[in-house]
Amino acid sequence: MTTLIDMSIADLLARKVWLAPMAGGVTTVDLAVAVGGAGGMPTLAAGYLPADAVAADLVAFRERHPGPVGVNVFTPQPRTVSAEQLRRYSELLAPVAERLGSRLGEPVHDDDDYEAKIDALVQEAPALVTFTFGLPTAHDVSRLHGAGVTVGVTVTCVEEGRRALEIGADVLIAQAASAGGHRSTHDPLRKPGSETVADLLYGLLPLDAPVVVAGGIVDAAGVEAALRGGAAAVSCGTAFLLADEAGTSGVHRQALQDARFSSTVVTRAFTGRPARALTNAWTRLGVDAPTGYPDVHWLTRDLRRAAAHHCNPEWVHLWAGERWQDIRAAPAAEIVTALLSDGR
């Protein structure tokens, strides 16, 4: 018997390019609408937003586009950092904050309004809800399924994929090491691996679930290669960083197109969680942040905001996948069309 969720999965996977949910303002409703209108699968980012703002974004999207939309949620994180570690890192950054006319924030360990977001998403019932940084509970998955929602989990290795399916996930989003922004490893203390898209497909496809791959795919050749390798679809984030509709900050846009920034690095420096960003003065400090998310995120947030305000790219998080040099500024619809030119 075919269920509503089965039909939803088929519809979602017919859209071969998915917009990655880039939290912090990059994935705007405008960007999601443009991607959906061009035949892609848009996923809104719930990270750092209260539940009512997430619901408002869904309403705003639906007022402008009749197609499916997803929402990505951060799972609550275990506390992995001590007050002493945070104090030492704060002392290292305090002079930088002072030079920028800012101050460091209070490190807070919160759950990003997780339970309220689950309640809101069960009520609003988008086509898709995905989870990052770990697993939801089987109960959360069951509630979403009861509302007709397809559930996806971002994974970075086979074992994470296996556990995601055990709690009822319908789709695996496999994030390779080349991806920009936060690594989605479920164990914050596990050293990030070097898995490629091909490695993850080889390991995850035998689990017999749809696999959507992510990891620095910015052109049609990359999309086509992933689909030929067995991926059900491709999730792209870096490819849309320069989209006209993206909320990428001015300093971030400039850095992505500045030849002075010639490499990326995986670092905990900005938030306490491993993430791939352009190499700048902050990543070259030689002392990485302790493993402590979201504590370090809140500690450094005002410093990063001050640097962005002053258009100083050396002290802001410049998320980017390994292929960032191949992206271009354009309307999002043109980017989708280019990505799909050989990948339908």
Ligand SMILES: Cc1cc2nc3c(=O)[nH]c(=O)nc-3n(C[C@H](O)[C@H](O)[C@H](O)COP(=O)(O)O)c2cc1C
Second form
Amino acid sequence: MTTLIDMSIADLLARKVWLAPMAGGVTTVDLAVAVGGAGGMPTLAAGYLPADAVAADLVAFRERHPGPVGVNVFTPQPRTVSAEQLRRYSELLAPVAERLGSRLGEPVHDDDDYEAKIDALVQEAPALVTFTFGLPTAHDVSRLHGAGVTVGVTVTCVEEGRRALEIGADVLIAQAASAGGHRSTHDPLRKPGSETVADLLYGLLPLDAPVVVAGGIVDAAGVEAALRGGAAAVSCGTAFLLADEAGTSGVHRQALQDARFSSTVVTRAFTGRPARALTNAWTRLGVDAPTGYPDVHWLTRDLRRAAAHHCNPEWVHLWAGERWQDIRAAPAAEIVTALLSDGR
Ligand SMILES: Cc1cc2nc3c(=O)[nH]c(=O)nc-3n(C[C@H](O)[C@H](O)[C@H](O)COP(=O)(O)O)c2cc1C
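Beyond the form predicted alone, can we have the form predicted together with the ligand?
Time for the whole complex; same chain goes first.
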């Protein structure tokens, strides 16, 4: 029997280019509307936002676009960092904070308003809810299903994919090592793997669920290759960092186009969780940063904001995927059209 969720999944997967969620201000409602309007599948980013702001973004999206939209949620994280490790990392960063006229923050271990977000999403029922950094409970999945919501989980290896399907996920978002921003590795203490999109497709397709792939896809050839390899759709983040409608900060935009930044690195330096960023003074200083998300995120947030305010790219988290040198500034609709030009 074909269920409502099956119909919704088919509708979502008919859109071959998904806007990857990008928390911290990059994904705006404007960007999501533009991508949806161009035939892409937008996902709003709920990370770092309180539940009422997430609900407000959904309302704002729906006022402007009738198509489907997803929302991405960070799952709560186990505490993995000691007070002593945080103290040592603070000592390393304190002189930088002083130089920038900023302060280090309180390293709080919060749950990013998780339960309230699940309640709001059950209430608002977007077409899709995806989870990153771990698994929701089977109970959360069944509440979302009850509201007619398709559930996706971002996975970085086959084992994570298998577990996601066990708790009822409908779609796997397979994130390869080349991806920009945080790796979604479910165990924060596990070193993130080096899987490519092809490796992930090879391992995950036999699990018999739709696989949407992410990581290093910035052009039509990348979309084409992923679809030919069996991906149900592709999810692109970095390709949209310079979109006119993206909320990417000025300092981040400039650095992405500045030849002085010539490599990316996976680093825990900014938030305590591995994430791919342009190599800068902070990624070099913080090579031994502790594993401790979100504690380290709170410790460093004000310092990063101060540096962005002063347009100092050396002390900002410049998230970028490995293919950042191949992206361009343009309206988001043009970027979607270019990605789809061979991949439809
Ligand atoms: C600026 C930025 C912010 C991101 N924030 C999130 C997020 O909030 N949730 C998430 O699941 N992934 C996040 N990611 C990862 C993307 O969803 C996606 O996996 C990645 O961008 C795909 O690789 P690409 O950047 O090479 O396209 C972020 C990526 C970037 C570049």
